[in-house]
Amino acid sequence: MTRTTQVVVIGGGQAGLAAGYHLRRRGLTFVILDSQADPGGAWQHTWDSLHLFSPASYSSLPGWLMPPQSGEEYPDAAHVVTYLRDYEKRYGLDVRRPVRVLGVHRDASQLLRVETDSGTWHTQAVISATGTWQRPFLPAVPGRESFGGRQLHTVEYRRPQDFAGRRVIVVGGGNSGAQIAADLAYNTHLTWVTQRPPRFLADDIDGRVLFDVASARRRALDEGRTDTGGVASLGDIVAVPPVRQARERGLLKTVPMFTRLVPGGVEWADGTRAEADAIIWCTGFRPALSHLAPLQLRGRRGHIGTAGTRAVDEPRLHLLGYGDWTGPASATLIGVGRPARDAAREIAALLGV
């Protein structure tokens, strides 16, 4: 089956929904193709204890403030899933799921051709909003194949009860590593491994401050002023209440990164070893962009050049929600609204609407 629309949005999480909101305001016809079976994007797959860094009112998509969660200053992931589901309904966004996009191609008709597992779409523009959750990154550490215990990435972790009484090594000094280490600190034999000593942000800093700092950095760069360093200048870890509590109890001590894995655990350069039943790799993600491979836009380092959200070498393509390179704080709920608005404006101008 072949269908036609002005814009195809690939991804039905927070970035895709923000794009849909602004496309609708511009009067453009569009469809959102989501590979997930249910609404909620990556939020429906996080660990049980995950909470936002910001209050609900400061974690909202364009047009509608997230309702507060009863008894919680910082909403949990399940509350976010409910909000995203209701957001789709509130604005009548045309989300098709589950639809897996196989590839985006240039077409002889001067349209873009979006091939999916349920048919083909011809379109004048594409917004790719697939995020990073589907592409977890695992570092190439020697001996990883020899380890006899369980290895999992952040995306597979759910709850500390699954590891009660076990020897667990958490690898990673970012927010995910700190939160999962805090989760496991009470009923496992925990070793928290980081490349460098963890940098906690001040206890009174949450997502509201981080968004303001990221936005100020972008304005400075756009105006040719000195780079403020943005969020990275403040630290790496937001001290959300569970992290703060575990840290204050002395449960979040770290050790340097090991050099290799051995069958029973890990080993450092001096020969010191630590036994482990499980290793949780909180080592980040990479953009999920394989569907764009037919366009051949990646440079020597695998990066797609962008001007704002627009792909430099394909003006009909916009990338949204992958991080600061596609808009300041665009990988956050509150931050994605502005670049989504800009993408919709540029597409409307391209199409003469």
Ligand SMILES: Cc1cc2nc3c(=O)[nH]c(=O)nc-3n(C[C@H](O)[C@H](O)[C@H](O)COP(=O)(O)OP(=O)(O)OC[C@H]3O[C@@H](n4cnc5c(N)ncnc54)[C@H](O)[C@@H]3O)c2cc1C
The other form holds:
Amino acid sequence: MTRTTQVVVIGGGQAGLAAGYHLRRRGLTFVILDSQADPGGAWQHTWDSLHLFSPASYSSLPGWLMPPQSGEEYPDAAHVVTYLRDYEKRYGLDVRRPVRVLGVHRDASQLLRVETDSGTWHTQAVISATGTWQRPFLPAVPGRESFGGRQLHTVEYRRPQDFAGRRVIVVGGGNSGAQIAADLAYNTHLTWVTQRPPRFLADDIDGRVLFDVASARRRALDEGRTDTGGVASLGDIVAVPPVRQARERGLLKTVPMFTRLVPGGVEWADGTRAEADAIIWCTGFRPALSHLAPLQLRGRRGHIGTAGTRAVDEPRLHLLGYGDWTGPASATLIGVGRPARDAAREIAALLGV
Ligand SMILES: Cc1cc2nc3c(=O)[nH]c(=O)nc-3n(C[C@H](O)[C@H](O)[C@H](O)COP(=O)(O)OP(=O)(O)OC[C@H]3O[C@@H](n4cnc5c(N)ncnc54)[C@H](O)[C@@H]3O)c2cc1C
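Now show me the form predicted together with the named molecule; what you just gave was the form predicted on its own.
To see the whole picture, the full complex is given below, headed by that same chain.
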């Protein structure tokens, strides 16, 4: 079946919904195609104990504040899923599920052709908002195949009970690594491995402060003032309560990165070894962009060039929510609203609406 609409939004997580909110306000016709069976984007799949690093009111999409979660200053992931489900209902957003976009193509008709696993859409513009969760990153480490235990990425980790009493190595000095290490610190034999000593943010810095710092940096850059350095200058790890507690009990010690995997565990350059039953790679994500490959937009360094959210070499395409290269703080709940508004405004101008 072939259908036509002014805008196709690919991805129905928070970024896709924020785009839908602003497209709707501008009176554009659009459809949101999401490969998941249920609302909530990546928040449906995180580990059980994950809580936001900001209070509800600082974790809101445009138009409607996230309601607070009873008894929790920092809502959990299930609360975010409920909020996103209610958000799309509240604004009557047309989200089609499960629909996976296979490729976006230029078409002889001047329209973009969006091929999916359930039909084709022709459209004047595309907003790609597919996130990063579906593209976990694993570093190349020698001996990976030889390890006899279990290896998993952040995306597969659920709860510490699955590893009770086991020897677990957590790799990664970011927020996921710290939080999963804290989760496992009480009932496993934990080794936390980081490339450099972990940089914890001060205990009173949460997502609110980070958002304010990111906003101040954006204002400074917009006004041609000196770069304030932004959030990266403050540290890498938000000291959320479980991380703080485990650290205060002395359970979050780190060791430097090993050089290779061996059948029974890992080995450092000096030949020291640590035995392990499982290795959890908390080593980050990459943008899920394979559906854009037919447009051939990647530059020499593998990036799609953007001006704001717009693809430099394809003005009918916007990228939303992947990280700072598509708008400051755009990969956060509170930060995606502004780039979503800008994308909708630019598309309306392009279409002459
Ligand atoms: C562990 C962790 C903790 C975080 N904590 C916070 C926090 O406390 N506060 C905060 O603001 N942010 C936080 N973030 C960052 C960010 O808010 C989340 O990553 C968020 O899920 C990103 O939303 P998104 O809409 O960009 O992507 P996603 O939530 O991943 O949604 C993308 C959607 O697109 C769909 N999709 C992908 N490919 C296709 C395709 N080809 N066709 C159709 N659909 C497709 C996916 O199935 C998914 O439903 C955290 C991130 C992580 C990883």
